[in-house]
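Presented below, as structure tokens, is a lone chain in the form predicted on its own.
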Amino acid sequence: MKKYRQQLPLLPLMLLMIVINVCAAPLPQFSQEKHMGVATCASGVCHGKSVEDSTENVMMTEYRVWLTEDDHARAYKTLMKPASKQIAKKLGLKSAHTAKICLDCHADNVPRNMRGKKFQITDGVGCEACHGGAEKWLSDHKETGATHEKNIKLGLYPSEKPRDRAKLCLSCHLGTKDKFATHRMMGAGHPRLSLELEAFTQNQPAHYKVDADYEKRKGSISSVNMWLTGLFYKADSQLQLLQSKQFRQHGLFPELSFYECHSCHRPMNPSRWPVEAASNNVPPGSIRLDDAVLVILASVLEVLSSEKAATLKSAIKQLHAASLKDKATIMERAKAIQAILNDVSVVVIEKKYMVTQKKILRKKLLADAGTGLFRDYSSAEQVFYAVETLSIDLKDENKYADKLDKLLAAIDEEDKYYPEQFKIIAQLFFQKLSE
């Protein structure tokens, strides 16, 4: 985890026109175009140059950045490590590097009849895993007169669009109805999954530059709006999954990865059952659905739409109450929360935020953290990313570097996370902002 991300230029906000439940582009893994392989992009006359080419409108070093700096390039190799072999053995798999449930996220695992001559599954999460099958746009995208819009029509995935980017990243870092890291996989040793869209985007080694040319071709979006898009889409994705086979199909027990990991996986002492859990209809001894992104959205909406915030808070309580009844009731309540978020998401995501509003959002999150609202590790983690994003956007991250460092230190080691420490640090940060 990097502490402070290099801020990209804040360019004019493009019109997003995002409605969460409107169909986005199909994920690259399920595109209709063949995946031609990383080697088709890697030559010195394409994206494999050793130094940036100032005569082109892209860096031309994209392949080298991916190969030498990006963990996605090593995703397949991870499956060959001893830890991965042990996970596969515990799951009864022949091997991790041949199992579909592993390859679906650790590689560009398209069907064999959709692989070009230079395609190698061992390339891991390569170019086309994110940019879509290049069969139709590979030759055309470098020709005179080629446009970004035309490339998209030919199968290029529109990863610059916030909702499509969120859908793509979350398809592996959260899961879909077709591929999902289950509690059984985690029990065998797979790490807990986590994603905050804007923070993870900025922490990736950049193989593009948001300059005037980029803005002309693809538009741009502020980091705050990207952060909000990630929150809404992650919430929507989780709620969809609660209504999918991934939650339903496990017999007597529901799929436990939908629950807050640390409500069980923590030291027995001191007791960490929070009073807030009682107010959300969760009695002591119960496992709780992971509601981190929902409670953070509720705090955000208290600033941006107080009426919707109250409605969302009530719906979250009903969801937790449903979790003590049966799967059908959980699915019903999840669908109701989706409707609430869909009703407000476009306005919140499209809005251009002024400095004052960004400061209020940051203070609100820290104020709520200071009351102990975000006690769970997953919600505290998301709050740190949010406060960091807002601080970088406000260009005062250096002024509050000490406070950000302490907030990060409180969540930096998951197994050593202590809610009261995070609460106190948030209080002090809030006080500093109030001076």
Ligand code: HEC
Contents of the next structure:
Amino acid sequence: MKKYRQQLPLLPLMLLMIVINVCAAPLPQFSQEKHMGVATCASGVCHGKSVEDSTENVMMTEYRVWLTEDDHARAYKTLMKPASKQIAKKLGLKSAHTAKICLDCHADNVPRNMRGKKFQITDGVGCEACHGGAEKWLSDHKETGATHEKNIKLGLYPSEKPRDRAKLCLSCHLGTKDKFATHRMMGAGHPRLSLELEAFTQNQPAHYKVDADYEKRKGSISSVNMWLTGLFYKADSQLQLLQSKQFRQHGLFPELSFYECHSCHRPMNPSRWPVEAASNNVPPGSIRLDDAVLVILASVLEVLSSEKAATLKSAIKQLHAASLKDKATIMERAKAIQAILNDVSVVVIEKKYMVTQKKILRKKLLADAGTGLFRDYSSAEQVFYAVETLSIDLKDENKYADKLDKLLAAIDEEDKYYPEQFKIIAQLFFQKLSE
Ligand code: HEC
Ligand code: HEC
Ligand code: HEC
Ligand code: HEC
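I would like to compare: after the form predicted on its own, may I see the structure of the form predicted together with heme C?
Below is the whole assembly, all chains and molecules, this chain first.
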């Protein structure tokens, strides 16, 4: 029986979650154990084999997959490229590959006293940037008798656990109060950051196999639950960041990357004011906070509990209203939404979704997209990821390949995104589902 699927009564589960949050594993970046370096994992008798080793319960080719296929292995080298040099120059940094603000996400930038002999910053986002400092588990984890639980006690990061994975990936793909990709960096040329946990999990070239043996050791989680975990944690992290110095520290304007990019960056004609969207209680011409994951969660909740959905929707409106007032009110509203989400997240994340419910969820998102509710680019993008994930999970992605392709084409090029087109494509997809 997999833990996340257990049907526990609500109250103990919530207590459990509070405990989980308190004891949540520290991010690898802050681990108490030294980071020994990719070279310590990569030898030909360890994770650097050239062919998979069937006598082991893991592939043993992890290093090769990472090195040859995974962008994380190139993250440091990216900082040496002309694009990064330009960014550094525009920001007045000496160089990108020595600047802490760049290394914090493009490498395993732990303090010097936390680096082992073979550690090299040039390895980029190496094994221990995701799996935690190996100082204490390095020698033990290959011995007979080593268990996953024991490794975790010795500092291995529990990246198989959805919440911990969300926290890990979001730490670089959204940012934290300590490291953040600001609008100033984007103005200098940095790409916009975006993450949908399930899609990014699938897109990272896999150096592991979720087979029977894996499930026995670590359990497994359905893609729908992973998607929902990602949404909740992204929402929670964004709301937390709204209350941090990353949002507040600026002068006249708050940090602009918290806002829907295309509320500023778009052609002026035709008018794109999103009448139907949750933010419609701020007047036309206002800069709108990016509420993509929140409005999608509200749609998901409408399927599960209309009462909770109404509470969330009204809180989102209040956040938008607060955005016209002052930073203190924004922080208050952000906190209130966190509490609402915290109240429902366990039930939504851990629920076992039946085929019919998954179909209803997909239909609901497309129906709402078809009314124009998700006009903003960032929410349209999340709708695509969600509909794709649900279709793959429902194993009918081939049946709807044509519709999925069209949905993707509508969001593929951010600068050519046209809300009205996305809306119509969603309507047609919805009609097809209803046939
Ligand atoms: C230490 C920071 C860091 C962590 C932690 C991290 N990433 Fe990344 N990730 C990056 C950087 C930086 C890049 C861009 C690399 C480049 O091209 O230079 C990247 C690129 C990617 C890409 C390819 C880009 C794309 O748009 O397809 C995927 C997929 C990805 N990461 C998934 C994940 C997942 C899943 C997790 C969590 C298990 C994760 N990342 C954790 C920093 C990180
Ligand atoms: C909060 C984490 C974070 C910080 C800080 C950060 N980056 Fe990134 N960067 C990323 C991630 C994640 C990606 C991959 C985005 C994607 O594809 O989804 C990326 C992508 C890039 C890319 C595009 C890579 C490609 O192959 O297209 C460049 C160039 C880049 N970063 C340079 C920099 C520079 C220079 C700095 C310092 C000024 C910096 N980054 C700071 C997380 C970060
Ligand atoms: C961007 C994050 C990231 C990086 C970098 C990374 N991994 Fe992983 N790794 C994961 C995730 C996510 C999983 C799947 C969840 C889990 O089992 O913990 C995983 C799983 C594994 C597993 C477990 C397989 C199993 O069957 O239990 C091994 C072993 C592993 N990684 C080794 C490595 C090695 C060696 C490197 C460096 C060469 C590396 N990883 C780099 C994220 C990462
Ligand atoms: C409040 C309005 C506003 C918001 C919201 C906003 N930007 Fe900007 N952005 C600007 C302004 C103003 C400039 C500077 C344009 C100039 O220098 O002429 C700019 C410049 C840029 C540039 C450099 C390109 C250029 O034309 O100079 C990029 C890239 C960029 N922003 C990306 C983003 C991204 C990504 C987001 C969302 C995460 C975002 N912006 C949100 C107002 C905004």
